[in-house]
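Okay, so here's just one chain, in structure tokens, the form predicted alone.
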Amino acid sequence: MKKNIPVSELRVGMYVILPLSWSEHNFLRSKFRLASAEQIDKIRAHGLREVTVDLERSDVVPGDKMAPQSVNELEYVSHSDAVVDPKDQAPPPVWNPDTLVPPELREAIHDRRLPPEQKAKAVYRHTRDMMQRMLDAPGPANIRAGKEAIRSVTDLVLTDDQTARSLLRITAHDFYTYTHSVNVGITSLMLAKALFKNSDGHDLHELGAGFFLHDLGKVMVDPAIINKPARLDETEMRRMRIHPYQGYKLLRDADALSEECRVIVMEHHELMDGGGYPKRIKGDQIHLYGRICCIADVFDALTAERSYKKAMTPFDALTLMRDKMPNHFDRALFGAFVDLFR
């Protein structure tokens, strides 16, 4: 039995069938059950108002009451995409170094016709697919083809002022963790180009590898902790915690760890008043290249769209870190952070 409902009243657990092609829509099939709030966000996205929903293969039918969530902002990340069931899923795409980095990205980058703010946005969309396909699959050759071709989105970066600025201002506010990736990298290069771009002290394409690749640990996370829509207990916690050591491990592996990147990957969730992790090091004893990570990181989860709290703007963002947060960052580093968005 099929029937159409509001969007509003979607809720996870509902099979459903959207009224589009599947070109038109970025999802696996336009078939499938909901198994996040983030898929019922990306279809309200896309301006639809109602959308069929068979309730016989549903395990949830209209009227039911969702149980009331609750969640740490900084704790809940997500990188799943719709649940499929088995009857309509078909294979999933093998990636590998020929297929992992989208033609298309080479050919934005290169393309000297294209504006910078339409530049910026290709080249947006494909580096999310191809850290998606890297989560998907990271093997040690992804990982290397995947850290190749994020050498070139720094390239373009350092080297195209405009391009770079409305790479700023087009980031995505969903927090699948391939999209906090390239956010977080971003966002992080920009501020390392900044501080260091006077300086032949620094290997900016390292740290560009570093700032893309900071979460890859978290693809060894059990996914039902990734995509808890609720506060992690402790345990779930002391499980997230291994994603620093699981992404330097993953990097060693692929003989791809640079001092650069170790420092990123393991440093980023360390704070500058020892309550951070995995370590719990504190001022000076962080490296200053997970400091500017760190910054980035948080800056992301709170702008970032969930299903449990509207996207903070980057100003609001800004002034929460400054003022609830004050002993989390290196306050230099976060000021001059502040500056690439003025």
Given for the second form:
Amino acid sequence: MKKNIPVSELRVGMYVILPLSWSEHNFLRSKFRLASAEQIDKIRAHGLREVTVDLERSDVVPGDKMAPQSVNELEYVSHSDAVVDPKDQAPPPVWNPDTLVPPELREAIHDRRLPPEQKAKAVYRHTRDMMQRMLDAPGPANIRAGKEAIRSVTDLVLTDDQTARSLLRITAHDFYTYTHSVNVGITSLMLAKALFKNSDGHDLHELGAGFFLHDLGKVMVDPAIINKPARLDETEMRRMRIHPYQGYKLLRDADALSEECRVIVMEHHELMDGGGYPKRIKGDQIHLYGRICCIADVFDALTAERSYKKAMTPFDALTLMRDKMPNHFDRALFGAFVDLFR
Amino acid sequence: MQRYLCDVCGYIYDESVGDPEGGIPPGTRLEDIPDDWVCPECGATKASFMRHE
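Next up, the form predicted together with the partner chain, please; the one we just looked at was the form predicted alone.
Entire complex below, previous chain first.
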């Protein structure tokens, strides 16, 4: 039997049927048993006054004073908490433009009282969370929302030198694409900043977006290949090589494509000697922005910890790039990149 | 009708199928495809395509 209950009387254990279409709320399904006080608060936050409750599928009924109603009450464990059918649990949140960007990211960026080291740590952590969410749900609206947030991070890197330097030091070493994206975003932008800061001819915000999103196309590659804990064989490499073009198509279809983003995403794997991909262009045929991203990309790959190889120090990575890959990178750009780490 | 392999990503262009989404009707020979066409998977140019048995 179904009954309309005021939101103030919702309790954990009630089976709710939300009136909103699935795209309007953060829960994946519109019908589920409330499993936590936080879910009740989220429903309240949507502005709903009343919610339909299916009494037969609920563990508690309206008027039951014992069940928890909000985070301000003491949590108590009813038997339904102990015996839970996973199918009835509310599924994990769905990322949409309203939930994609952690509020802590904006707070950290704009907090004037935070010392640079702490600000850098907070910005790094929350940007990484945002990238993870974006890559989990890379729909057009999310891509646009993420690009906007990246703009704020780019601003910070460009204008707050101390925090930017701290960010550069943090670029941490694990093997997740979202971490790699943030690392390459930061290091490429630092190089671009060093080269272009005093010139008007470059849109550094679009550059920032392109650098952070350079590997967006990896969402189209089988995760088993991306996460493989060993070197890729030829078949796997072939699948991986679709990611520049796939990233370009995602940005284009999200209406988030600028010229800067296009060249960075398409050309970040091209090499000066023509041995890169997908178009095998060489030297000056490769756009400057693509050449910048390429250096940062290889550098992060070498300095990242992987399950099948240890992380290299920046010094060792730069030495290897100079000695073992002499014809891959633009010499002048590589020199400027090395200077970032002095 | 011939088949060609993109040696960047392994995509197969089959002349009898074409690439309709890319504006190439079935039955189009590789040499007749415009030079600005790219591999629908990876964006490689025509030059990367090899005969494939």
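Numbering follows the first chain given and starts at 1. Rigid core: the largest C-alpha set superposing within 1.5 Å between the two forms. These numbers come from a predicted model, not from an experiment.
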Core-aligned C-alpha movement of Asp54 between these two forms reaching 2 Å: yes
Superposing on the rigid core, is the Cα displacement of His328 between these two forms 2 Å or more? no
Residue shift check between these two forms, rigid core fit, Leu318 Cα at least 2 Å: no
